[in-house]
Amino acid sequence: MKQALTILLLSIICVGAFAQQSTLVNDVAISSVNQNGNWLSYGRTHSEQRFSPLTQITKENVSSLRPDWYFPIPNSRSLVSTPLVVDGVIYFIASLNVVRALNAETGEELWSFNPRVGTIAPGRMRAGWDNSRGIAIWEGKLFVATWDGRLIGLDRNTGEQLWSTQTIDPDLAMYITGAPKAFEGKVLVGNGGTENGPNRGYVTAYDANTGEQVWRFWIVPGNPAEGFENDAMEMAANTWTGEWWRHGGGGNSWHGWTYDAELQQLYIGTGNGSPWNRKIRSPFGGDNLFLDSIVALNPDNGEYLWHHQNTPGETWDYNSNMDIVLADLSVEGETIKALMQAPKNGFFYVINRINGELVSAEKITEVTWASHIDIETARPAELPGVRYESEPIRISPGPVGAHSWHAMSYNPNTGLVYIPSIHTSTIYGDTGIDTETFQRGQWRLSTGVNQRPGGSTRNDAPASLQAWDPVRQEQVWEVLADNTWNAGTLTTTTNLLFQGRADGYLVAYDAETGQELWNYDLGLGISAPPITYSVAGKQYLALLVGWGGSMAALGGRGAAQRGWSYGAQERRLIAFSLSGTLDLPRQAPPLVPEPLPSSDFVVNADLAAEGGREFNGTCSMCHGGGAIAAGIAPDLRASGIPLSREAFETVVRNGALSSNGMPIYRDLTDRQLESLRHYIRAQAESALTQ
């Protein structure tokens, strides 16, 4: 009774505070460029352009932007999501999938919802880096997809849970980090897990009102002996060889979904193979549909319409889970209903979204696995030896990609796409891996590939912000960056471009020339893209500040040296305006943890070697390769917990810190626990002697 009264009071307060609420969030509203100052979906509109028509902030006055309000976010780490704004309320998701609604004018909290991931599923928090890229809204409901695979419908006025659906088999090593996609009264979710077990990817649409499954599309075919779900899977099976289903196949679609309201089509970007190495999962070759593809589906029933495969038979962790942007482009005097994507493989694709025909594809970074894309066949021209057939080879882009999930934006005024680009390479090989007997279980990080960094592919910078002309397929301007993990972009009708960077600066550029017009040091690496909205005639610029994503987990020594270490700086949601007067509290300075010395712990070399293998397969996804943590989790070399057998067991096997996001590993034996302690201490002592 008390809970019901609380919810009723919250509803009255929200309605009273925001009596102007009138936007019906549906396909008409989300498709509209003019949303009355709102930001209704991940890319603002169904086109995913991240383009705002608001005009108050201009090139002439952008230098006057100052913080207007901020909201500290306790117990958070990796913040990568896009907030949504509806009629004066801003909604966002943070660590452990906690969702909050704030007054978008003041930052005052209206409600919060905690799905209790750490309590409900402490054993499933083993990958995904505590991430969520966002939430979705449809009419009066808000949707959150949780780390452990639930899709939850909330009343967006009160935060009350209306329904919950489990979208993933709890026995499989899958998780959700992508923002749900709402369209036509349905909500779409996918999942990750390609690297963590023999998994088979799929996307599923659920009824927005009830949470009941409407349809599911499998991305790769299953065991032919069990029959195929549809004709598309039977077609795809002809492009696989061997017993691929024993390895799952992969293709997991964890991000990159666009609904085309004009053509009534749904486009999904698909993932890489499981495992990465095609010699293992499909030993006699084959294109392996629908890996690394853009697939068009009927949004009513999930039936296959057409596809374009960016990297046939991919074997480098290339995927196409990057955002898919829609626009009408004039190409050689003809208006093309275009779809644009810059996936990991280094090419920028323009595709006719009516039928999937390739219009053009050109390199946006250094590419050494293929010389070009043949427009007639829509296939890449691979170079010799790139599949590490006989020896290791340096390939660019590497698994980080030429462009990762950080959102690109498109400005119809300038005709340019703005891409956070990466210029790095990796040395791939499989020497010592028995590709015939390779098999892995669930929750074991194993790719079937030996890899090591190959360095930057250019001398001047490992990353850049590019302005790309999608019609001419050429770069118009570029701003160099000294870190490979910079956030997504936002562009406006006043021809401004905003981006947060890994060094902690939020920057405004002239979208036409790339000239820097304004910057603000936020004191912590930024991984989330900015948004802009207006309330009562006042325009705001807002973003989440919290170093996150895979680079904050696996970035190694270079990322760790940034000093955005676990717990050192406060995570925040910050809103700027031209009339802002707030002095933000200073962040704690960058901190690089120092390994903890110990004269009492004697490292056993054999145990440390065992522990290294266990650490790489179990712990490195968050605590970093070589136990060098890059910010998303504690640096265990600097922790006293591994020094105590009892304390280590309490945390790792008994879940003492599961409420903070540390998973439980009940299946680890005493020997495995002890070997992990010896490996961690060996890494600490090695660092202390360098």
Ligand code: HEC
The other form holds:
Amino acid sequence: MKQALTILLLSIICVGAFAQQSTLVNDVAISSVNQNGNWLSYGRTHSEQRFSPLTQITKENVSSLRPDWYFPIPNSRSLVSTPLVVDGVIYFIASLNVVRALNAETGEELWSFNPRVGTIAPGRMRAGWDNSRGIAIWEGKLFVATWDGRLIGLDRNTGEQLWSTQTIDPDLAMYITGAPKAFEGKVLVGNGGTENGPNRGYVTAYDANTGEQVWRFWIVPGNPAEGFENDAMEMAANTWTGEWWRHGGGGNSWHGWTYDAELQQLYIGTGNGSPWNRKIRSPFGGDNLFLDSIVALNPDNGEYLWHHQNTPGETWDYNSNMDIVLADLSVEGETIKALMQAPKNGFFYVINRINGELVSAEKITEVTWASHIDIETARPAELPGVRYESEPIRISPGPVGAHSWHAMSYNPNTGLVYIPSIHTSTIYGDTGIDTETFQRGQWRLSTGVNQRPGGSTRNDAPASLQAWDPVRQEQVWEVLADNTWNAGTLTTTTNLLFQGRADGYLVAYDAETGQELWNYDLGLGISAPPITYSVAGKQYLALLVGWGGSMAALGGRGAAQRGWSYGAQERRLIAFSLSGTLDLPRQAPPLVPEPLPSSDFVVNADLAAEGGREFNGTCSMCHGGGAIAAGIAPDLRASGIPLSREAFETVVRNGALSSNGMPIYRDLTDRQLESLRHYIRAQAESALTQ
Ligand code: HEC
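Moving from the form predicted alone to the form predicted together with the ligand:
Below is the entire complex, every chain and molecule, led by the chain shown above.
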């Protein structure tokens, strides 16, 4: 009797504890707009709309949002990812690819998983960054793609590792920052690396249960002498000239993977050329397929279906790795199964995703490389001189793009897309670069282009949040921003729009008018998009707060001035609700590190010049161009370590800080180490005397 009672009690407790745990995370669930308050994949549903049907938070009450719980994230910095929520558990990836599961009502940690990138692959960290844009879930498994190229399957309930697959040749300077995409029992991932060496991009699908490769699609053709992998590569090879394969070709797909459950197609956003300058990689011209394109693939076997190339023969670091958003649009009385994208090149594209036909394309910012896109031919009308043939030229947009990976959202009620857009230009040129003999090795930043900032293209603001009508292809409203690196957006069925900004504010807008309804100062730059979910009838708004991404690496003085310097403020996951009562501990104030004076270190100008070339080909990736750090790594002008040869060697060549994300540089010679110290000190002294 007693035993029976215990069993009865136990089963009641179990039912209580697991009452929520009912969602089977598969294509049906991920496709459904109404999925129980969950957020099951990167863009919430397979459509990537970042649109939530939750109705508790409205225009009327949004100003009552308060922090409900928060989770401090130790040893983190650049946080750019989208958390996922399944049945009351929130999962997220932070710096160095550490994944955690928390109780989504309380913030209590359930488990964590550390893929130990710094100890397993300290040398490989020389390429890329440790910021990941997210994770994926399929049934009971959760997938993590690591900086050093591993795709790992975890048990979602325990965080235990089930399998691990290396997706990148360890000798190649490629890395992963993208959120893997789970569909049809498979997990897809690509990689970045066009700037780090002569690399050739690809995406690969793996079996979600075993991690075994199912198929791979190469984005650009390899050496014809070795035979083409498929007909698509043979077709693509006709659009390349010279010995492109020696330069890798690029096209790396580091983000922008959308699965279309309705049409059973996969859309891959592809990258820019490797190197950037087309004169080098394809000297006699050519479109260079499939650079800067959207390629549709058969999800079963990775076979090519169709493509649309946004920028033929790209030569400006234009890529189409931005989110690809699916929606049914009513255009001139006809329903179009549309795919929408705002890639770097400044146009907003609407494409019929059944066949890849271009429906429309218009400029979302000043665009000076092309006058317009011809809808008949689906090709841009390029303007003269834009390929810096004879002299440097100012082009808008620059490599930062009119829109980068910061997610845009789409609200089917308003019919509008919400785009974090950027209005800057760059001066491109290749004077002094011998395009015929140009060569580069792995692990060094080099693009074959001389570039310098060309300034903002607008007097009123360097960036803005735009509400864009994809049918009429025009802006409906715009909110100006005083900085260029604002985070992705979220919209709800109550016609709210949320965005975190580089200045640390989380803001709610009326999605119809752009009127600001609420803001909250989080005391640290925001680079990750917010999500919303509900547990036990309560709606939450959650986001990661941790200034990051390439602007926090290479943003220069402007970004550094914000004061989100390395380690200065605490990185957090914060959940808001209408009944929240939490007083968030105050963040440390903005801090701009001061260069360290030293009367003992005498700079040798020749060594410093040598060191400058080394630094800006390797270290600048994290410590900033000109050694001006913008947040994801320490400002070395303010560090005492370069003052001591031994300490510098311990950190840089012997990897003393590799478990914290500082790569190991085993191959640097004594002279290179010395030259780096002299360069860093020269930069410190010059800043001190300014
Ligand atoms: C992928 C990013 C990345 C790259 C590339 C990188 N670093 Fe670092 N570095 C870091 C991070 C992160 C830290 C801080 C580690 C910590 O908190 O312990 C760091 C710390 C350091 C420090 C210690 C600073 C201090 O005061 O504690 C030195 C010195 C340094 N790096 C030099 C270099 C040099 C020289 C290069 C190029 C040869 C380089 N780093 C390239 C990320 C990077």
